[in-house]
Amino acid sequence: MENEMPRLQRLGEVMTQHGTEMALALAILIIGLLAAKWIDKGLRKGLNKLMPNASFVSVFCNTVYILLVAIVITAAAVEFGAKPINMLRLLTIAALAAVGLVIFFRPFFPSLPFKVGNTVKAGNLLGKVEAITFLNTRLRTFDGKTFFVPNRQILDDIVINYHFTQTRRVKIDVSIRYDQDLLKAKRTLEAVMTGDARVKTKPGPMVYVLDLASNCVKLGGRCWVDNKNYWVARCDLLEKTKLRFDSEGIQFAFPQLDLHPGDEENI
């Protein structure tokens, strides 16, 4: 117990000394590391919503959020009694090192093909990308539920990302009765689809005869819009046509089976 005094003395008097400072130090390491975090946070956010790249984005966010802290290291070093040049030089070197490495190793790193906001299919959920983490991908589906996805399991899984591209093709298939005017069908199906001003010119709109069937004739309308509106697009176009075809006689094909009995003889 005496060879501790000597030690609890020389304690006390640090305190009583730099107390102030270590206290200073401490707050300013706590408040700078969570602000730093947060910067990160709402940087990423408005990044993705504004660029597509979603490498570069992570690139450019890792590297700010590095600087931070070492700013964050430095300030807290410099109120606790170090050397502001000293320290600027020390923690220079540790985040261009930093930067570096994040830089050449990052195209080793593997990456997710979706960014948050996407909506995907991976294996069999498909669902509205939430957020992503180092180790999962959080997915709301569209009944409501919310899957925690590992992200090791989506790298080995493929995976439809419906936002990919700017631009979708929608497919209108309808069958008509072989006694109904084939010309007449086709043009009244392409004349839908160029009446939708959501519907692209350029590739424009065709229709083709798919299938000549056992009770029908399959003609299928193929079109391009923006991936924003497909889903829309394609349920008012499947809406329209139903009712274009009612209002010009054409009839739809459904399932028959027609008997032809002949002579009783022959029964």
Second form
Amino acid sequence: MENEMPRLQRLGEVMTQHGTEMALALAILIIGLLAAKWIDKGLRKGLNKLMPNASFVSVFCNTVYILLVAIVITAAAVEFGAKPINMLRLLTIAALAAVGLVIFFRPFFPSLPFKVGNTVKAGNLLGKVEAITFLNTRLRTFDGKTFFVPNRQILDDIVINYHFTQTRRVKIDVSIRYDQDLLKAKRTLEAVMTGDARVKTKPGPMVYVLDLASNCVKLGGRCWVDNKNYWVARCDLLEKTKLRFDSEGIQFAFPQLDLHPGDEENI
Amino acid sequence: MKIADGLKIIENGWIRKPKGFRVKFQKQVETGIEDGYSPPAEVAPLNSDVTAWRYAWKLWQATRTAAENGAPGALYNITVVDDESHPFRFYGTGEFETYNPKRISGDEVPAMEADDEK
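Alongside the form predicted alone that was just displayed, please also present the structure of the form predicted together with its partner chain.
After this comes the whole thing, all chains and molecules, with the earlier chain placed first.
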């Protein structure tokens, strides 16, 4: 305890001499960091409304936030007694070192196969990527849930990114009864797809006889639509197919079993 | 004739693919009846006839009473048209349909029926 006394005395002297500067520097640091966080939040909110490119907004806001934090740290250090020119040099060296390290090591970092704003399927989750951090990815599913998926798990799993291609194929599979007019059904299904404004002409819609199953003839309609229209176009085409088949008098098949009672005389 | 040429003929002549859809209606105003489109002509049309018909049906439900009573602001002859303003058949029945049908004074027949006769 006696050995500690000189130390405490020295600390007391330091606090007496530099206590005000320390308190001020600490206050600048805390208030500055809170203000930087607040500005970052407001900027993100504002830019997200104005700009559709979520990726650009994220990069821009991160850069502004890093600059604000650097300014706050510099101001606190200067208040504490550091020379501004030394702080400037230190920050320049730190920035150059960080940029150099990122450029050098970037090829060795495993990169995620999507960007913010993409619609992806990772594992069993289908949703829109809202944010990517160093550790996890924030994914919002279409039923409104937000998932924080570890990046390691995503890298180990199969990922479908629906933004890599502009178009997507729609499958309209229907089954008709054996006693129905097969050619009429094929033509009707093709006409439904061809007449839709969203269906691409190249490649054009096609209808195939997929199977002669035990109780039905299976038809497969295939057409291409823009990725962004996929879901609604598919639902609309299914609805139109059902109604057009009904109005054309083409009957769909349903699971059934025909029983033919044997001739009693032969039993 | 090359296959590509044949496909072009089919594309142009078999089933016309509309570029979009609008709901066309006629509105009772103080000065008379005026034609209207939703979305308006200067805005991009709807890309789905299913959506357009559902929209037309909802407009009909919302203005049905007003149209029956002849109230100002009522919408008449609500139907779906394509990008060239031609009436578009309702996908459910394959027929041209018009909601809140009304013969407009001065016309022989309602606008939609006239289009049908062409």
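Numbering follows the first chain given and starts at 1. In this text, rigid core is short for the largest set of C-alphas that superpose within 1.5 Å between two forms. Since this is a predicted model, take the numbers as computed values, not measurements.
- Tyr208: CA moves less than 2 Å between the two forms after rigid-core fitting.
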